[in-house]
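Shown next as structure tokens: one chain only, the form predicted alone.
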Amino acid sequence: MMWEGLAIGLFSLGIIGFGFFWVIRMEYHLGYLWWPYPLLFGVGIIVLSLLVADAGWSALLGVTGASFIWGATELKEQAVRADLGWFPRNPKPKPLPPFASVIRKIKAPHL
């Protein structure tokens, strides 16, 4: 029996579920202006997946990278959901990311 496919499927399910969690927590504590950083992290993980010789590990890294890219596009959507009252808003001021003035000029990605 080949268990690798089942393992990749379960890992994919887990990392996607973790993506929902970190998007909600990141927007609550940091705000949506931090979206470029998980986006770049996800792209870096995908590039790393291209350099791994084993197909299983490459697939796991690719799923992880894609999940981070998806999460980066969801940060703005999560802020909107919080504004609508669907999720709690953090009453404390959120820290600005490095290069916040440049990030504000770029439209946040949306899928």
Contents of the next structure:
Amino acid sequence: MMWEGLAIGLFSLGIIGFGFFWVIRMEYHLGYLWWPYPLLFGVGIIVLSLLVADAGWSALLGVTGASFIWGATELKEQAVRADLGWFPRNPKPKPLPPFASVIRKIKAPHL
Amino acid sequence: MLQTSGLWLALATFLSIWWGHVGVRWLEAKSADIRPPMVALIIAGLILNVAALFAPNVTIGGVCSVVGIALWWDAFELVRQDRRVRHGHAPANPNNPRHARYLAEGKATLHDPLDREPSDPFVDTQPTAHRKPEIAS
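Next block: the form predicted in complex with the partner chain, after the form predicted alone:
Every chain and every other molecule in the complex is listed next, the one we just looked at coming first.
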């Protein structure tokens, strides 16, 4: 029996669960304008998965990359949830992301 | 040679999450009773996870299991979406008898509260929920 497939499925559950955690923390501490960075990180991990010889490790990297891309699309909605008072909002000033002026011109993606 | 297993799994994961967001909202809004779609999702998830055990390779097994586990999550997410609609955190469908009942109770809403731009995190640190209403003079 192919237990590796089931292990990858369980891993996806864990990494998506971790995604909920880091999206909430990242929006709280940095703000939603940082969305391109987890997106690019996710794309980078998927590109890396192409270069790994073992199919199992490549699969785990692919799942991880996709979860970071999804997380990037979730940051904007998380900011709205914080605006609406459904989640705590950080009253401290947030650091500007690199290339903030360019990022502001792009509509943040969301699902 | 490039290893495409990760790419397939990334696609399966992202599409599963996308369906988990968009499809579950649609399914919950259209279903008068969420129990039949929940059972269907649980059975489909079970079939895919059993199929993963008999897959010919890691890629197919992984895709089957990722989609199968996402369908189980979606079954659970239907309950959460129902709760969101009941509390006015997601739009209700007035043509759905269950949602119509929530609307009659007064907490549900027809508009999507998340369908708006977030405030600029570097300009205003006060949540909208605590802001005074803006009245045009």
